[in-house]
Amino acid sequence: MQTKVVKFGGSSLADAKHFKQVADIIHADPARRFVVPSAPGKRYKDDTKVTDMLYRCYEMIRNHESIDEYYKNIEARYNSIIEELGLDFDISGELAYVKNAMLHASGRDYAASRGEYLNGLILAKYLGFDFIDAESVIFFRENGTFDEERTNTVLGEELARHRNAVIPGFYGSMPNGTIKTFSRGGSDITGAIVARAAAADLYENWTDVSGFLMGDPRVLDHPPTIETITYRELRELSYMGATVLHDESIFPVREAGIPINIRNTNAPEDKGTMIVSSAEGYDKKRVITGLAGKKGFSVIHIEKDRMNAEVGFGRRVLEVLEDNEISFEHLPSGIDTMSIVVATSALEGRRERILNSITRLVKADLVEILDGLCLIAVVGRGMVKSRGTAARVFGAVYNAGVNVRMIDQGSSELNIILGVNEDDYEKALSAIFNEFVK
């Protein structure tokens, strides 16, 4: 029999109605043995996520404000779910314990994690599944990094003792027993960790969309859903702003060769997007898999005669960025020019120091910072076998009247990165999409 690990996001568990949908999905397939829930998300546009409410409580306590009245909103949220589900379950003791722990300086991560913890208790009760506290099976090291091997061993042994179980997402424990959370959206990571430890056949990540779209629907005209995407393609698109799945959640399942299926809780009949290690063949009619873009980049442009003959030139330039704790995104260069693409926000308060340091260290003829750059990634495993892909990309952008400021393509030919002015972002993205999809 197959084993599936299923993770449900906050929008999928926002209220009792969604709890019922989730239960129907889980019970429809006996292979869905292990469930990872998020904290309740927004029920409507102007609603507040429970995690944000818990963060607010933490800040109020730090400012010596009373949380008595505000905390009642959190209590009401969980009690309403229990009542509407018709559960015989008293969670008042747990709610009181959480409040008291926060009042006694349990820490920000503890406060944030309780949304998943409490939701996990309710979901386990409603499903009739066992409850495994993530605190006892997911571990971090002293320096705050995730302890992958210890977690995999302990969690794997614990899961083997249960036919079905609910494991709350988003958190684990430090060596001293205190709670530590992953970054926001970290329940995706917990789901992947559980999938690896369970040696699952599939990791289903249920959210409020039917998989990955080929591009941003706010910019493009009805972009289709990507049916199958490789982990490498997903990493490229996620890095450039495609945010259906936490990008760090890829690694545990990728190493174990476990596919991920992105599904829609509100449309469970949709197949969603399958994320796999490798996709044999490719659709020749659709050369590219997806498009993504991100604004807010700057270029540090350097010119110097005979730069190419000067040993260590690039190293000295990059040392300046390292000394200022700035990572670079791309490094397109010519014989006598070097360009470094960095996030504009990283330059704040450091511009003059960087310009002066580079000029002094390499005795450059010109060093300048050019702002207002947007990067667009054209990603697809089929590009390597399709002639003229780059010509089509740049032809489409040219015909749209957009000037290309930067080009970067890796030797794998998995993607083409082009930089354009931020004002041309939507125009360039639409032009490329229409060339390959319409």
Second form
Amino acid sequence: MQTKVVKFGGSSLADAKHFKQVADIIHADPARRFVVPSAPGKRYKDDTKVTDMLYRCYEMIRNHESIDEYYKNIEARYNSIIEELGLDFDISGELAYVKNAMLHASGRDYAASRGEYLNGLILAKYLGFDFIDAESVIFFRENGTFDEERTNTVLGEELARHRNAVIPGFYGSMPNGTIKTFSRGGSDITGAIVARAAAADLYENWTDVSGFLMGDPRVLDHPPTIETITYRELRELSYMGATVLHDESIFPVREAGIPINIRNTNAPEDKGTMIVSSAEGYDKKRVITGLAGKKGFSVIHIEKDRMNAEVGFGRRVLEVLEDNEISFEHLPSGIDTMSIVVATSALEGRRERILNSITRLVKADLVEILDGLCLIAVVGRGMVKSRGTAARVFGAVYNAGVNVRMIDQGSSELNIILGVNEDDYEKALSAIFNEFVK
Ligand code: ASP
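Instead of the form predicted alone shown above, give the structure for the form predicted in complex with aspartic acid, please.
To see the whole picture, the full complex is given below, headed by that same chain.
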């Protein structure tokens, strides 16, 4: 029989109504054996996530304010779920324990993690599944990094003892037993870790959208959903600003060759997006898989006669960036010019220093910083195989009257990166989208 690990995000578990949908989804497929819940998220636009309420409690305690009144809101969130589900489950003891522990300096991460912990208890009860506390199966090292090996062994052995179980997302424990969380949105990571330890056939990540769209719907006219995307394409897109899934959640499953399926709790019949390691065998309708863009880049532009003949030129320039702890994004160069694309924010407070150091170190004829660049990534595993893709991209942008300031075709042939003026971002993105999708 297959094993699927299913992770449900906060909006999928925000109230009793959503709990019911979640239970229907899980019960519809016996392969959905292991469930990783987030804490209750927003029920409506201006609602507050339970995780944020817990962080707030922590801050209040630090400021020596009483949390007595505020904590009641958290209790009410959980109690209303239990009541509306008609569950015979008294969570008041747990709630009192958590409050007391927070008051006795159990730490910021402990406070935040309780959102998932309490939600996991309720969900396990409701589903009739076992409860495995993440604290006892997900481990961090002394230096705070995730301890993959230990976790994989202990968690793998534990999962093997259960037919079905709920494992709360977002946290694990330090060697000294204290609780530590992943970064925000980290239940995605827990889901991937559980999928790997269970040697699952599929990691289903249930959220409130039906997968990844080809591009930003605020800019593009009804971008279609991506049916299949490779891990590498996804990395390119999410690096450029597309978000649905926590970045780090890809690695554990990718290594194990487990596909991820992004699904919509509110529309379970939608197939969502499949993330796979190799797209062979998956139909390939489009040349382009997705488009993403990001504003806020600058170009450090350097000119020097006979630059190409000078051994070590590039290294000396990059050393200046290294000394200033700046990582660069792209490095297009010409025979006597070199451009380094960096995030504008990284230059803050260091502009003069960088300009002076580069001028001095390589005796450049000209060094200047040009701001206001926006990068657009056109990503698609199909681009290698189809001729004329670049011509179509640049033709579309040209016809839209947009000037291209920089081009970088990644050596992976998985993407073409264009740099355009920030003001041209929307125009350029729409032009490329219309060329390939409409
Ligand atoms: N509840 C946590 C957060 O709000 C983790 C998660 O939902 O993945 O960031």
